[in-house]
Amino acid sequence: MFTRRTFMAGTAAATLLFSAASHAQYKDEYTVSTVLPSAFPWGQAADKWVELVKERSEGRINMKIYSNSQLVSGDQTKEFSAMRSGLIDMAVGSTINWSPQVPELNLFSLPFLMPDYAAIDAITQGEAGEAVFAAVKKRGVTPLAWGENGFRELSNSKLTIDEPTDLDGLKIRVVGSPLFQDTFTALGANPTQMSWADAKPALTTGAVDGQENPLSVFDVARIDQVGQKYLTRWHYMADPLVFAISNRVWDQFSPEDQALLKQAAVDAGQWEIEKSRSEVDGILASIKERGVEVTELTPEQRDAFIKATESVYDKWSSRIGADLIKQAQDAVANRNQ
């Protein structure tokens, strides 16, 4: 006879069933991808991604780190294209490295949008920040997290600099985003796009006068040896990592799953942004005693740079979106309230 504790009993073997097969069909490991490996907080955070996770599934779901963008040989801006055609799982991923396909990362470009730490947790924790993961994810990706990389701070071996002037005619290796050139650009500065391959090199010879990158990349890549000793601390930018998954995978876990990998990226992410930041000082001090001239920019001296960029803004709402932008000029303007 069919009762309705048969019905419920029946339901619930259904549903072991089914789970038990959803979990047969996990891969073995899943693929990576970081740029930078476990000697940067970049690698870090990807490494207790990873921990989190195999710890809280119990070790149902594994997890590969591919660092240096090796899965995209070595070409970090094809990383996202890569994730959402299902050819590299998961990654920690730079907000920069993925504008070319995602036009809205590009918010954290934009010059001295973010004066302190307070500003960028405005922007991602808030409205502007949903925002751009919903464009993330409409792209074929799912945004998990958020993370770190730092702001960009500038470098040269020629002079101390202070001022907008004092760019005229630098060579300056930047990433591969055209608003990054737009940026020096409009300093004066001779923008040289290369990858950060070359760019070692190229500061070595001479090719490139500075570059800008987070004070982590700075200390351990050593940079000041290679004749960068004027170091600018302007915060003109800062790149936020993102703990993302493509939609093709993110769609094969379990509901359960779904939430465990996103629960363990937001802790990751939460530690690996408390750790970078706490360090801050005590890299900059090392910086320093290698010799490395650090000059720090007064109010009224970033005012001058921010000043000097304005027209990039002309250029890039529309391309960003002027509402997203708003958005997040009005968090950053609201950030202490």
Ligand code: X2X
Second form
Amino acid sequence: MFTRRTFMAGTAAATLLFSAASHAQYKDEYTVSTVLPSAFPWGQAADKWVELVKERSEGRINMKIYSNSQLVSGDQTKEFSAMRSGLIDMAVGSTINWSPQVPELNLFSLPFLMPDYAAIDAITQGEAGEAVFAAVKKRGVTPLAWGENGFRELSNSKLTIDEPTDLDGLKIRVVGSPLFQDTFTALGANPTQMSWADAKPALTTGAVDGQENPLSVFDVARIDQVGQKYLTRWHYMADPLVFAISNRVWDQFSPEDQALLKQAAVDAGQWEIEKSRSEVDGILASIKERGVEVTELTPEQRDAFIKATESVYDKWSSRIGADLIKQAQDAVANRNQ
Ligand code: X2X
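Next up, the form predicted in complex with this ligand. The previous block was the form predicted alone.
All chains and molecules follow, beginning with the one already shown.
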């Protein structure tokens, strides 16, 4: 009896030692950065990822979300560098915010590249999406899955916008990459780059006349309450979200846990994309109910905006990669509709 007990105790101790050694480098908690919190689809995507990982790892892998870009003092364009250097472990981030460090991510910001959801999917789920992920990986961060912030629509406090000349001299808050500066300059507007943290105060004081963001962001952040009475659904671009882990952290996970983290991100991303797309019509109705004037562009009106922003492609083609742009355009042309 005594012998048997000793043997069992010895086995248990060995098992404990073994598991301690194999998980020696795991942290008690991993930081996950987001710009938008849980009230927005973006924050919900991160919540879902954290929840699925905890559940599937039976509590071994714990992640904690830090929203409002607080890990980079509100400057969302610093998120990627912070992840690369290991200051942030993981993130669910927008392609726009990481594009200063990963030029290929500017692909999604090219005006009027993606006319509909099928076009977004054709890029992200195809070879162009793989090429973009390879570019992210090369710069120090492992991308795991796609999510979606959404089609970015234009709002302002001054007038109905249905042709490029309406933007003449309008002060527009833009985000992230200098590409936005070029798009809005091409349209005759006066763009100002600022973080999301600074955007609402700037709209409130009238320091800027307008902004562009997905309908879900306009709705949840109650952008109409700061005087943004006019909204144009021009669908000029959409920013996918990327679920990602710093390469340094990724390399510390066992292959099984890497697979678990990736699959959870894929599932969370798919869940969030479906959910946010299904909510758009309801959001639009509630925005209209609150008195916002919503303008839908006719195909001819949209063409005028496409023409007016063509110069952005010439300017950005070499930075993004002419081959990548061509690959994306082909994917869009051949998309399932
Ligand atoms: O800052 C924005 O406009 C936001 C919240 O949409 C992004 O982070 C890209």
